[in-house]
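We begin with a single chain expressed as C-alpha cells, specifically the form predicted on its own.
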Amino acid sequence: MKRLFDDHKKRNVTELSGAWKFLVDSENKGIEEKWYLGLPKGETVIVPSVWNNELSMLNYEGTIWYEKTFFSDGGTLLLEFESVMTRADIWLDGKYLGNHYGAFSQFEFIVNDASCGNHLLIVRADSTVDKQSIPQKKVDWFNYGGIARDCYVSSLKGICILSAHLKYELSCDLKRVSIWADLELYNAENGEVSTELSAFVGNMEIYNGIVTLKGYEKTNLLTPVCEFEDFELWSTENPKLYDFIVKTESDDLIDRVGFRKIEAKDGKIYLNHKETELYGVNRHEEHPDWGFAFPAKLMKRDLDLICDLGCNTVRGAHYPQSRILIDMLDERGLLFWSEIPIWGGGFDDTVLGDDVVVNRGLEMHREMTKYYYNHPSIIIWGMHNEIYTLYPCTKAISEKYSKLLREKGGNRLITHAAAFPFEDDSLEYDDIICINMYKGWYGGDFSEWDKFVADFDAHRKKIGQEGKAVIISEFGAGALAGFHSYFDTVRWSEEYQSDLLEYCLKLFNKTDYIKGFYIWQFANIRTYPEMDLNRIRCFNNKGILDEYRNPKSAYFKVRELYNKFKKREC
C-alpha cells in the first residue's frame, strides 16, 4: 500500500498505477460481449483517477471498463484495491474473481496457481446510484466514478500476514501497557507449511513461535499478552509512533502504532487523562482537478493549512479517507473522526429499512475498522450523518452499527452527527453527542444560536444525557470568494461568513457543556447541478478556503480564534 513508509520488505509488491486501457459501457453490454476477455478497443487513461474530470464525461454515471497487463513469476497472487467507485467487478485472465461494493473501502482478492508470464487484469467500475446505494443520489458532494486510489499485485510465498491489529490496554496510571496482536495468516502454498513467526513493537518482541498451516489455509492467531513499562504515550504534543512488525520466514507486514487512551465521561473528553477540547474542520478529500483521486502532495498542503489554522482535529467528511493521509495525521498528532458515507436526506425510511442497505453499511464499518485499526490519530468512529432518527429502522441501524464498532473498533468514541437533536432517539448509542446546525444560514440570524445553546442544555438534562460531552460537528455559512460588502448582513459575502463563524466560535467556546466544534467546511467542494440546496456554481461554498485552497476572510478569523483558544488551554 502507498504509505509514508514501506509496509513490506520481504514481499514482492508491484504497483499497478499508471497507464490503463479504458472503455465506456454506456449501454451496459460489456458482460454480454465478454469484454472481460480483453477490451475490444479503448483509450489510455492514468490510474488512479476519476472519469468525471474528463471533458466528455463530466456528469457521466454508469459503467466503465479498465484493462491492465502485468508480468508475474506465478504462484499465489494478492490483488489489492484501495478504492474503486462504487461497485467493482474483477477478472484475471478471463476468470471472474468477485465483486466489491463501496467507493471508499479497500478490498483484495487472492489468486492461486497463477502461471509465469503476462496476465490480463480487467476491472468493471460502476458508479450507478439506485435506492440501495450508499451514498444515495441526493447527496451534498459529487459521486465520482473510477479507480480513485492505488492498486497493487503482490507475490505471496509461504505463510503470509494478511492483516495485523495491535491491541493494547493501558493501566489506570498509563504507565504500563498490555499488548497482544490479532493476526490474519494465510498459507500461499499448495501443501502444509511450518514457519517461525515473530512480532515486534519498536524493539519489544511481543511474540515468537512456530505456525503450521495446511495448503491455502487461512486462520487468525491471537498472541499472548505481554506487558511493558518502557514506552511513551502518543499525544497531540508528542505523537510518538512505534513500528509494528510481523514477519515469517517468507513474508512480513509493517505498520505503525501509538499508545493513547481516549475517554468521554462526566461531560468531558480526555486524551491520556488530560481534558481535551476539539477545534477542527470538516474536510472532503476532493479537488476540482483531481476529484477523489487526491494526490498525496496536496494532502500535505491541506494539513499544513489545517495546522496553520490552529486545529487539533479533522473530521473526514463523509467517508474513510486515504490511509496515507491518516499516516500524516499520526505523525503530526492531529486527531481524526472517520465515518462511512451514509448522508442525510436521501436515506428515507424505505432505504434505511432495506436489509441490503443496512448490511452494506455494516460491511463498510467492518472494512473501515479493519484497515484503519492501528492509527492512533483516529479517536472517533461516525456511524452516519444527518439521517432522520425517528424512523424505527434508524434506531435499529444505530444499535447495530454501534455494537459492531465497539466490538471491532478499538479504543475510540462512537457517535453520529444529528441534524434533529431535539427529536433524536439514538443518542443512547453515542459516547458523545454531535450536532449539525446552521442557524444564521438556513434561516434566522446569529442570535438564534444563543437560544439553541440554552434550549439544548435543558433538553439533554431532561432526557438524561447531561453526562455526555457535546460537539457542534457542523456549522457555517457560504461565501463566494472575492465577494465583499460594506453591509455585514449581506449573505454570500466573505464578511458575513467570517462574522457568523466568529459569533459561533466565541459562543461555543464559552459554553461549558460544548467540548468541541468542527467548522463546515475546510474548502469548497463540487456538488450536483440539480441539487435543491442553493449550490451556486455547483459547489458547496461554505469552505473557509475556495476549492483551490485560496483563503477567504473567514480563514484568518478562524486562525486567530483557534490559536487564542489553544493558548488559553496551555
Ligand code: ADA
Given for the second form:
Amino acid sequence: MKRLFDDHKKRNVTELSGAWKFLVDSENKGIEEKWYLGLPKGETVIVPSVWNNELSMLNYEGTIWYEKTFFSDGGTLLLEFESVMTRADIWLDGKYLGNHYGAFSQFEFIVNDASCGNHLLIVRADSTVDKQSIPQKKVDWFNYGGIARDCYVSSLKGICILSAHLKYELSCDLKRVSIWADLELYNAENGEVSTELSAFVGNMEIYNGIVTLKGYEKTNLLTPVCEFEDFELWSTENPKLYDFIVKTESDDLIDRVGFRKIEAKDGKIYLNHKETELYGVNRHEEHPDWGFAFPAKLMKRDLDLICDLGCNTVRGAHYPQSRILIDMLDERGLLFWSEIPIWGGGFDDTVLGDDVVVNRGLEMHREMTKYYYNHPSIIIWGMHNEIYTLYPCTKAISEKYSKLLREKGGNRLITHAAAFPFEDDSLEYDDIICINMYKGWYGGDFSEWDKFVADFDAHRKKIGQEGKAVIISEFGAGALAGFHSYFDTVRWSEEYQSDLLEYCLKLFNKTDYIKGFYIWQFANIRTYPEMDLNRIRCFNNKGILDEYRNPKSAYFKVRELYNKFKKREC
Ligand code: ADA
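Given the form predicted on its own, corresponding form predicted in complex with the ligand:
Now the complete complex, all chains and molecules, led by this one.
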C-alpha cells in the first residue's frame, strides 16, 4: 500500500500505477462483447486518476474499462486496490475474479497457480448511481469515477500475513500496556507449510512460534497477551509511534502503532486522562485538478495549512480518506474522525429500509475498521451523516453500525452527525453528540446561534443526555473568494463568512457544554448544479480556502482564534 514507510521488506510488490489502456463503455456493451478478454481499442490514461476532469468526460457517469499488462514469476498473486469508484469488476487473464462495491475502501483478490509470464488485468469501473447506491444521487460533492488510488500486485510465498491488528489495553494509570496481535494468515502454497512466525513492537519481540497451514488455508491467530515495557503514550504533543512488524520465513507486514486512551464521560472528552477540546475543520479529499485521486504531496500541504490554522483535529468528510494521509496525521499528533459516505437527504426511508443499502454500509464500516484499525490518530468513527433520525430504520441502522464499530473498531468514540438534534432518537448509540447546524447562513442571522445554544442545553438536560460531550460538527457560510463588501451583512462576501465564523467560534468556546467544533469546511469542493442555487459555480463555497487552497479572509480569523483557544487566551 502507499504508506509513509515500506510496509513490506520481504514481499515482492509491484505497483500498478502509471499507463493503462482505457475505453469508455457508454452503451454498456463491454460484457456482451467480452472486453474482459482484452479491450478492442483504447487510449492511454494514467492511473491513479478519475475521469471526470478529462475534458471530454467532465460529467460522465457510467462504465469505463481499464487494461494493464504486468509480468509475474507465477504462483500465488495478491491484487490490491486502494479505491475504484464506485463498483469494480475484475478479470485476470480472462477469468472473472469478482467485484467490489464502495468508492473509498480498499479490497483485494488472491489468485493461485498463476503462470510465469505476462498477465492481462481488466478493471471495469462503474460510477452509476441508483436507488441502492452509497452515496445517493443527491449529495453535496461530485461522484467521480475511476481507479482513484493506487493498486498493486504481489507475489505471495509460503505463509503470508494478510492483515495484522495490534490490540492493547492500558492500565487505569496508563503506566502499563498489555498487548496482543490479531493476525490473518494465509498459506500461498499448494501443500502444507510450516514456518517460524514472529511479531515485534518497537524492539520487543511479542511473539515467536511455529505455524503450520494446509495448502491455500487461511486462518486467524491471536498471540498471547504480553506486557509492553518502557513505552511512551501517543498524544497530540508527543505522537510516539512504534513499528509493528510481523514476519514469517517468506513474508512480512510492517505497520505503525501508538498507545493512547480516548474517553467521553461527564460531558467531556479525555485523551490519556487529559481533558481535550476539539478545534477542527471538515476536509474533503478533493481538488479540481485531481478529483478524488488526491496526490500525497498535496495532502502534506493540506495538513501544513491545517496545522497553521491551529487545529488539533480533522473530520474526514464524508468517507474514508487515503491511508497515507492517516499516516501523516499519526505522525503529527492530529486527531481524526473517519466515516462512511451515507449522506443526508438522499437517504429517505425507502433507501434506508433497503437491506442492500444497509448491508453495503455495514461492509464499508467493516472495511474501514479492518484497514484503519492500527492508526492512533483516529479517535472517532462516524456512523452516518444527517439522515433523518425519526424513521424507525434510522435507529435500526445506528444499532447495527454501532455494534460492529464497538466489536471491531478498537478504542474510538462512536457518533453520527445530526441535522435534527432536537428530534434525534438514536443518541443511545452515540458516545458524543455531534450537531451540524447552519444558523446565520440558511436563513436567520448570527444571533439565532445564541438561542440555539441555550435551547439545546435545555433539551439535552430534558432528555437526560447531559453526560455526553457536545460537538458542533458542521457550521459555516459560503464566500466567493475575492468578493469583498463594505457591508458585513452581504452574503457570499469574504467578510460575511469571516464574521459568522468568528461569532460562532467565540460563542462555542465560551459555552461550557460544547467540547469541540469542526468548521464546514477546509476548502471549497466541486458539487452538482442540481444540488441547490446556493452552489454558485457548481462548488460548495464554504471553504475557508478556495478549491486551489488560496486563503479567504476567514482563514486568518480562524487561525487567530484557534491559536488563542489553544493557549486559553479567550
Ligand atoms: C451538510 C452536509 C455537508 C454540506 C453542508 C452544506 O451539513 O453534511 O456535506 O453539504 O451541509 O454546505 O450545506
